[in-house]
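Just the one chain here, laid out as structure tokens, in the form predicted on its own.
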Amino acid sequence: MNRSAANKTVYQFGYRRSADQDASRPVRRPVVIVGAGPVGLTAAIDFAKRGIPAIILDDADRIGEGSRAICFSKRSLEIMDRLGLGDRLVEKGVVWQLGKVFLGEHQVYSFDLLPEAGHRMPAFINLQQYYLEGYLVERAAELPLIDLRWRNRVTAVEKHDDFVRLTIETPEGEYRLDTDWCLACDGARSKVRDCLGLKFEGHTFEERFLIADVKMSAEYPTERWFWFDPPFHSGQSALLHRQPDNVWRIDLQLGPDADPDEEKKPERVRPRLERMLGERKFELEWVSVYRFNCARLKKFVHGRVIFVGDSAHQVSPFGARGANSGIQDAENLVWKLALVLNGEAPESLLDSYELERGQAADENIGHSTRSTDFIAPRTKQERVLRNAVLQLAPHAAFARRMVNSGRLSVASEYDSPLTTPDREAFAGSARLGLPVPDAPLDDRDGAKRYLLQTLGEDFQLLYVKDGARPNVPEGLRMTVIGEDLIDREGHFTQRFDATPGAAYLLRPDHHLCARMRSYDGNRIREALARAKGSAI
């Protein structure tokens, strides 16, 4: 792998020539995943990190084409660290979890993403997604279950009872390939989808923005700055972002009738950034025009083809819901077509990921289109009630939570067959169908530790000291809060409203499926045959 050490990052990779491509007939492999970009890298060190081999296929042979999406949320940040990328992350982003919006010149109001301590992950990091995108290649490198082809172009894909067939194009020539499962992770231009003939349903924005990556030297703060009509862009939204490297996001709403080749050039983006920046110096790292779509596959499973990410749905750039959900939908699929493939599961468990994650896609739209008529309102009635509400949030709470600059990207919460509803009351943030909070804790040794820090990759059980350990079901990992982690700050107690005896059912992406006010093995049971799909 070759990095450049210019201005612009950019990975790059040589075609390698596999063992596949000199068989007289197609080898037929479990996993093919279609797509090397954060979605499909996530899913192939997850099946690996469960034993599970992948081939990746990507048609090109590099990453780091301009930052693209830059910020990554807890939850996704909480993934990354179950795959041992965490620290990295963090420690080459920029954390924030503060947010401004301003009227013009005018402060509106602002806003914290995690008032509350006790989290080894942050609200948000900014990192440029070309790091990201390098950071997961290295780590699949380490892992030997993984097999990632680059200059591997699917161009047709056939569908089978049992199996997928896969056409693919090399530098050297065409080869086809048999999985058992393939997962189009291959972005909003997916070729998978197009080869089944699959369309989106949903809505074109005509508003166009502009994206500039800008290298300078400043002070401001590390805070999510949005401005709706600021004085250096009248009648329109500005959006600022601190990026590592010193290099700063800057978004420019333009309007639905601006030509996206002429507000590309230099000699337009350079005065409309003078204006914004004032006489500061600045270089241009990359400039693009965009508009989006808010829109979904019907449905995401499709035989043995299964579509995740932007593959299967997209959404506006605002609230950062883009990359965080793929990432998510990766994590809630790969547990459960791991379960599958070792004959753990039926093939209904799959099921459950076009519901859950369907029911994600749903409400991102939702929001993302929900920000986008706020931001670029389109009749004048619209504007009127828009400006409105800016101009009474600073006085008014109900007027705050009316402005919409982009809900930003949180966990989603299932209402899932997997999932054993409460007999009994509980409090607090854990939540059915949520992933657990995280809590500093300390270990037998007195060291400290964040319980997500402890959760493997299996089912797990979280129960509360009261008496002697429970016997638990076979295969079945438990923890005792108050033996083998100590809760001495008292954050597990209150955010999972535990009590002496209490247990909790965390499924393989810690979501939370199953609580009971006092252990009984029988419900235990019950819920995890529920959790693999019983109930579906």
Contents of the next structure:
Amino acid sequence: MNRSAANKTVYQFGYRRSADQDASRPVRRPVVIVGAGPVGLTAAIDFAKRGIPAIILDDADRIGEGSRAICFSKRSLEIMDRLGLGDRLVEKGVVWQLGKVFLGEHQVYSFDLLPEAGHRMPAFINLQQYYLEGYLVERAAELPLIDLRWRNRVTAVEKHDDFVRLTIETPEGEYRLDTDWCLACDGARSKVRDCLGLKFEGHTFEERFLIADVKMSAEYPTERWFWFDPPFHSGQSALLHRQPDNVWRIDLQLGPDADPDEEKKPERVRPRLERMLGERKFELEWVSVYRFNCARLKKFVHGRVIFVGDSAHQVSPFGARGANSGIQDAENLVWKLALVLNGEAPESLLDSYELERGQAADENIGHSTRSTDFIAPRTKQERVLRNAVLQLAPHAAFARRMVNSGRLSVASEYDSPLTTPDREAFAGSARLGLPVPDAPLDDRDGAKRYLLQTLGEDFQLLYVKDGARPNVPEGLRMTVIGEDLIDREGHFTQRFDATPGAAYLLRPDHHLCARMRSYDGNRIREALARAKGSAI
Amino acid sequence: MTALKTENGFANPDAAYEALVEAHRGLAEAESAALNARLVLILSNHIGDLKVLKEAISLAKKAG
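What would you give as the form predicted together with the partner chain, now that the form predicted on its own is on the page?
Below: every chain and molecule of the assembly, starting with the one above.
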């Protein structure tokens, strides 16, 4: 790959001097976010939607260099939809939900990530990370509460009891900034993490992989294709996945002894890809050779410094659990921190961020480790066992289910002190601790709506009509299903196991935190207090 | 209480052992290892109980 391709800039931004740089004493801010990647930008936009100003510091001044994350999950898209970017992402992205796994030339397993209808967002889109970041930056620019500062590099982090002092280097010299809360969204090689002397705990995999984004016109379907031992890359694994603009992601396993510098050279990469792609003409957009960790920080909250996304945890790419989990981290944290900043919840509510997203990180690391162990067995005997699964797959259903080329990211189900346990039985796909499922509904004017579109930023009660509207606690928004929204197709009723009088309490991140078969004002008040941290 | 049965389960245990031995007869070491791996997977799934599987693993480890 030539240098200009490697350094291609997709979006260019400019450094601008901030008045904070001229202040005689460090200015104090409520929230400073380090890192203008998908996670930091998501957090800033969510804060702005809740009326809280946020500063984002980023050491670069452009977005470029390869597509990196490409698969964005339904849950991420639902979050982006709330932030105002859902339609734009789905329109630009490549929508997909089918995956196929091959052994040699034969398909051994396939999966469908969204087999049911009636959801506003698809199971997945593929989209180059630079597009997501570009759209988020443009969205952030529309919001006056966000102050995005390019070429602002954090060089020191000083922890105080109730604030954090940052030293920031700019093209015009250094300045300091105080903040009530500092969100470290600065990625796997987090500078903030280094400044605090914190270390990841986990496992580094020896196996190296080649990742190549290739531009070509090809007739492959819009599905995730994964090969074990393909004819074009004997003894290893390969992945092919479509992105917008006729760009295809190709991932080739190279083994543990591959030399990363050699393998990146076009004269090495092209023949490998030609074996896979045959006679097709292609251009290399981006090439990288990588190894990865499955690791996490033991704690995500360190006083007033909070780690979010890759700065807090890292996984292998098989499963699309990196960017997607980071976006969910941001969403989980922001509403809680907003309540704390507004004096509506105790600081201990943030313990539930640590707990819930810690569970999610462990789950992601677990899946990611299992996938990687399957794709790249660590010992000869592990390989024998793995190959046995693949050999049995064409003959036995159970073995097909064991074939693991990555288990793709779905929302995490929180086992949380914010949840009020069920007293009555509920069936359906809505589950305590999970985000609520979407459902198509009609509004009062008969216009088609999706449930998730109607939910907004606050706690929300969904009440199934059974006579008069109940008087909900002050500040709680209520939607009456059967009055405000009509379930003509029956999806809501089925997914929520809804019966007349049933009430469902949703957190600001749309996770279901309490439900009951009939409206009980006291129980709802208690559940609301619990969801704001009263039981922590 | 253990879930794994360790008392004899076969009407004719000698015949069962013979079937296993015969399956391996004439195979090279790598082929035998691969056959064993497939057998372990097939039988594990047939049992379909993670607790039993883990007890079996720990008995196998202890005995070796």
